[in-house]
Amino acid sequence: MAKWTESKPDPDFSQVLAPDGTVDGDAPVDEETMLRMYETMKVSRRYDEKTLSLQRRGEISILSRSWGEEAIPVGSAAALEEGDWCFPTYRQTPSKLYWGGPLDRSLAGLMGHEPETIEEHLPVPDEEALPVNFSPVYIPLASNVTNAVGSAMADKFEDEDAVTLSYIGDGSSSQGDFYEALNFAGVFDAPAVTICHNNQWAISVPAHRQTAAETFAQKAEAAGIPHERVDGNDVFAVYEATKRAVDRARAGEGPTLLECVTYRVDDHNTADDAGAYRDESQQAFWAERDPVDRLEAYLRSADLIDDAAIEAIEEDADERVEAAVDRAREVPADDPARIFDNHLQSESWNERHQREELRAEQRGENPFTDFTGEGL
C-alpha cells in the first residue's frame, strides 16, 4: 500500500508560545492557571499511558488518545466559566480533567460500564459537582455540534448567561451535521463556540485529500460566522482565541469557529496502524512542537517549576491514575437490561419487544421470533 504524506500547514495562525517555550510579552493567564494547565496535561499523559496498557491487557476494548493534542482541550476549557457547557468527543478528555472531572468514572466508561451503573457505584456528591456542565462523550461524528448549538440556542431563548463549547475533528467537518449546526448558529446568533481539531488526518486520509478549502476555519464563511486559525500546540494561543470567542458569545455577538492546527502523533485509535498508510517523516517536526514540552519550558524559564516540582507533579498524577483504576475495577458487572434505562419517558411497544428479545437471548433462546410486537 502506498503511504500518504500530509501537506505541512501554512503557519498563518496565531501563536503566543513559541516552540522553544519563549513568549513575546506577557503570558495571557496568571500563574495559578498556568500550573493548572500543566498539571492537567501531565495527568492526561499518565491517563493515556495507563489506558493504553489496560487496552493491551483486554480491560478496555478500544481507545483514542489525546496524546500530543492536549493544548486544545486544556486551553479552550480554561476559557469557560461556571455554568457554561461543553460537548466533547473522544479526544478531549483533558477538557473535563481541567475542571476536576473524576478519572475513575472516565475509566469505568472505557471499561464498558453503563452510565447508570457508574452513577450508582461511583457517585459524585452534589458539593463536588463540576462547575462546567459536560455532556457524555460523543462517538458519532459531528452530532455533538448540532446538540451543542441546540443547547446554546435554548440558553439564549431562556436568557441564560451560558456559553456552549463543542469540538470536532477535521475529517468530521465534512459531515452534514457540522454545516447544519453552523448555519443554525449563525442564523440565531447562538452563544456557541466550535473548535476544529485539525490534526492533519481523518483516520488514514490526510487533510489535503479531504477538502479543497484552503483552511478548515474558512468553512464558517458560508454560515456567516467569524473564524480564526490558531496554533493548536500552543496552549496560550488556544486559550486567547477561545476567550475572545467566549466573550463575544456571552456579549450576545454570536458564534465563532476556531481551527486549531496540530498533528495526530498517535494512531487514530487502538484498532488503527498509522504506519501502514502514513509517511512518518514529519514526526520529528511535530515532536519539537509538543504542547507539554513547550509549556514546561516556559514554566521553567519563569521559575514556576523545577526538576523537583516536575517530579512531584508526575508522582501525584501517577497516584491519582492508579487509585482511579482501582476504583473503576470495583464497579460490578452491568445488568444488560440497563441499556433501556433513561432513554424514553415511558415504555413503548417496541421497547417492550426489545426487552423480551433480550430476555430470550439471555435464556439461550432465539431472540428473533417476532418483529410485529405481538406474540411475545
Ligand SMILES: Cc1ncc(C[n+]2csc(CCOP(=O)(O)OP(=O)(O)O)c2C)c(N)n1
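Residue numbers count along the first chain shown, from 1. For clarity, a rigid core is taken as the largest C-alpha set superposing within 1.5 Å between two forms. These figures come from a predicted structure and were not determined experimentally. First, how it differs from the form predicted in complex with the ligand.
For residue 354, the Cα coordinates differ by 2 angstroms or more between these two forms after the core has been superposed.
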Contents of the next structure:
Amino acid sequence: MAKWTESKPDPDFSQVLAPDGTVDGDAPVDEETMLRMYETMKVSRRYDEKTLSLQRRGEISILSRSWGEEAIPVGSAAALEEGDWCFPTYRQTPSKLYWGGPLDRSLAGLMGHEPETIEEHLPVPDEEALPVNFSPVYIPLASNVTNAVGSAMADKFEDEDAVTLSYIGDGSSSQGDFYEALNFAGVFDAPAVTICHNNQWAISVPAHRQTAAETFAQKAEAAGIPHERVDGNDVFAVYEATKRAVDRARAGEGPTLLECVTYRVDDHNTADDAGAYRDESQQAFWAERDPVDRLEAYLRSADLIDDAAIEAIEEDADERVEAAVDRAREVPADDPARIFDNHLQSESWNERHQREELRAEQRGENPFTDFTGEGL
Ligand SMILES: Cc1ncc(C[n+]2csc(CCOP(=O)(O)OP(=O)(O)O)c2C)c(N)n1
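Pass me the form predicted in complex with the ligand as well; I've looked at the form predicted alone already.
Complete assembly follows, chain above in first position.
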C-alpha cells in the first residue's frame, strides 16, 4: 500500500519561542509560570512513558498520548483563571495536570474503573478541589465543543465571569457538532475559546484529505468568529494567543478559534501502527521542534534551570507518577453494574433489559440465548 506523503506546514503562524530556544524580546509569562509549565510537561512525559508500559503489561487496555503536543494543553491551560471551565479530549491530560489534577484518579480511569468507584476510593477533599473546573474527558469527537459552548452561554446568561476552553483535533473539526457549536458561539457571543490541535493526522487520514480548506483556523470565518494560527510546539505562543482570546471573552467580546499547528509524533493510540500508513521520515523535522526541549533550552539560557535542577524535576516527576500508580492499583475491581450508575437519569426498558442481561452473564448464562427480557 502506498503511504500518504506529507507536506510540512506553512510556518505562517505566530511564534514567540524559536525551535533553538531563543525568544525575541521578553517571555510572556513570569518565572514561576514558566517553571510550572516545564514541570507539568515533564510530569506528562513521565506519565505517558509509564502508562505505555502499563498498557503493554495489560493493566491499561488502550491509550492515546500527548507526547510532542504538550505545549498546546499546557500553554492554553496557563491562560485560564480560577473559576474558568475546561472541556478536554483524550489528548489534553497536561491541561489538568497544570492545574493540579490528581494523577492517581487519571490512572484509575485508564485502568477502567468507573467514576463512582474512583470517587469512593480516591476522593478529592473539597478544600483540594481544582481552581479550574474540568469536565470528564470526551471520547465522542466534538461533543465537548457543543457542551463547552452551551456551558459558556449559560455563564453569560447568568452574568458569570467565567471563560470556557475546549479542544478539538483537526479530524474532529469535520464533525457537525463543531460547526454547530461555533455557529451558536458566534451568534450568542459566548465566552468560549476553542483550540484545534492540528497534529496533521486523524488516525490514518492526513489533514489535506480531511478538508479542502487551507487552514483549520479559517473554519471560524463562516461563524463570524475571530481566529488565529499559532505554532503549537511553542508554549509561549500558545499561551499568548489563548490569553488574548480569554481576555476578549471575559471582556464580553465573544468567542475565538485558535489553530495550533503541531505533529502527532506518536501512533494515534496503542491499537494503531502509524508506520503502516505514513512516511515516518518527518519525525526528525519534528524532533528538532520538540516543545519540551525548546522550553528547556530557553530556561537554561535564562539561568532558570541547570543539569541539577532538571535532574531534580525528573526525579520528582518519577516519584509522583510511581506513587500515583501504587494508589491507582489499590482501587478494587468495580461491580460491572456500576456502568449504569450516573449515566442515565431515569430507568428505561432498555436499561432494565441490559441490567438483566448483565446479571444473567454474571450467573454464567449466555445473555443472548438464555435471557429473553420477557416480563420486564
Ligand atoms: C463521533 C466519533 N466518531 C468517531 C470516533 C472514532 N475516533 C476516535 S479518535 C478519531 C480520530 C480523531 O482525529 P483528530 O480529531 O485529528 O484527533 P487526534 O487523535 O489526531 O488528536 C476517530 C475517528 C469517535 N471517537 N467519535
